[in-house]
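Have a look below at one chain only, the form predicted on its own, in structure tokens format.
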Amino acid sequence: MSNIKLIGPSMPDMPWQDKPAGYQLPVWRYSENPIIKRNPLPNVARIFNSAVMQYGDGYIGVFRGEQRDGMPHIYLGRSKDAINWEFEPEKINFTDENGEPFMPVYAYDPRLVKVDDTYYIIWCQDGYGASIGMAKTTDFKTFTRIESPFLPYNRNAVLFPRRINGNYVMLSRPCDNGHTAFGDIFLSESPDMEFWGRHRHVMGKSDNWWESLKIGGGAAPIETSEGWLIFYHGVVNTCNGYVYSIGAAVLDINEPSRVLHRCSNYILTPEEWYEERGFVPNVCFPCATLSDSDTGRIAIYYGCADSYVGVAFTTVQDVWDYILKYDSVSLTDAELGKR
């Protein structure tokens, strides 16, 4: 199997634990999971499905805070080690382009991606139906909302961390207004973060049991020497409800609607108590990664049972070898995604 390298900055201080002796799978959990437990703030019952990244001399994150009245909002958190987090007590105050307050009715499952010199927060919200919310910041002090990129109904949007062929590129998952029982990943492009088009299909559910109902975008794509590495969620419907697992695939570096490789096996599925038992049981939901180009190390941040945040580790070589070993890319995956 070929060698693969991460393309990007060094992050020597990112969280890390070596693979346990004798462990056979490509992804292993942090031994101290969950890193964020219940009731983390006075008015917040649970934090989960949240995104983090390196910032300044530490780390910063946007967190889904499920308030005691059941409404989700986005909170800001900071950390020196990306494991132990301190949260601002009030939810993020979003404004419009004129600096006037402009709060979403509710907001959940945020992603955080830096493109050029701007940080973008992307979340799910009520935009007269399930839709995508977006905001930008350069200092994590002021947060300016951007018009929703798509019509309802849509969820699970995540930006690529750089422009491709001059355009911003974003993955999303069209859906319905309920707890969607279907869903494929699509890709859209924009020259200016305002007008979006060139919508193309990336990949859909498969015959693999763990992603046989629907799939959706997860962490921001990671640039590698062999293409864009993505971690996404796959869902199966069982007699006891939905089960969310984490999958992995590699997209073409210049035409990311083309899937080059797709692992038929999940790389992480609910097995530990904090993944199997919670407000919504049996959920592993990826929203962010940290990676170090010098060592190839990757830390995956994922929501656990809609109640906690967990971390898992891999290396780009470990996960690449596993994807190739169990590659099941289909003709539909490999096509350009337009008809």
The other form holds:
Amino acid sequence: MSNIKLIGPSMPDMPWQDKPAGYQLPVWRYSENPIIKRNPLPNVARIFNSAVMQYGDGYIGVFRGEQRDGMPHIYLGRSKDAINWEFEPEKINFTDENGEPFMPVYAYDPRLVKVDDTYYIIWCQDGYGASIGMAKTTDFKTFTRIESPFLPYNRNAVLFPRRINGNYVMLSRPCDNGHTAFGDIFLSESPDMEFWGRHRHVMGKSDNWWESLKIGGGAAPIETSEGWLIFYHGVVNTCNGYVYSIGAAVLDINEPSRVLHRCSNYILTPEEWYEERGFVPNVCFPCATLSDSDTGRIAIYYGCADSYVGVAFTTVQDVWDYILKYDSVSLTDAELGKR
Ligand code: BMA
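Having looked at the form predicted on its own, could you now put up the form predicted together with beta-D-mannopyranose (BMA)?
The next block holds the full complex; its first chain is the one shown before.
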């Protein structure tokens, strides 16, 4: 197997546990999962599907908080160790481009990505149907809404952490306004974070049973010496409903609509009580990673059963070896994705 290196910052203090002795699989769970339990705030019943990153001398995150009226909104959290989180009691108050207050009707599954010197929050909101909402901040005090990148219906948008060939690049998953029984991952480019085009197909659902219904973007792509490493979600429709697992693939570094490697096995699937049992059972839904380029360590943050947040660990070498061992890229995934 070839060597692979993470390209990015050092993060020596990121959460970590060694792989349990004798463990055969490439991804292992944090022993104290779930890290965020039920009723984390007076007005929030559940936090899940949330994104974190290093910030200042600690960590910051945007969290999907399911309020007691059933509406999801985005809450800010801070942490010294990226395990124990303190949340702002009120949801994030966005302002629009004119400085006027802006609050989406609902907002869920936020991702948080830094590009250049700006932090972008990307989520799913009502835009006359499920669509992508976006805001930017430089200080986590004011959050300015920016134009929605796509028409409805669309979910699971996630930015690449740097421009590619001069443009911002975003993955997303066109969908419908319900529980979408289809879906492939697409990519779009923008010179200015306002006008998006050059849409390309990246990868589709597959014949692998665990991702045979639909797939969708997960954590922000991680830059490596071998391409962009992505963790995404794959869904199967069973006689008892949808099951969400986590998959892994590697995209071309300069033309990321080309899939170079794609693991035919999931890397994590609901097995623990907090993944199998909850508001929506059998959901592992990745939204972020932390990684340390010195050691190759990666922590995956994922929503569990629409009820909790969990953390799982791997190293870039472990997951790369596993992807290559079970590599199966379809012709459609490998091509540029333009017809
Ligand atoms: C998807 C999204 C996720 C959720 C999942 C399982 O469509 O809405 O937020 O975790 O369904 O309910």
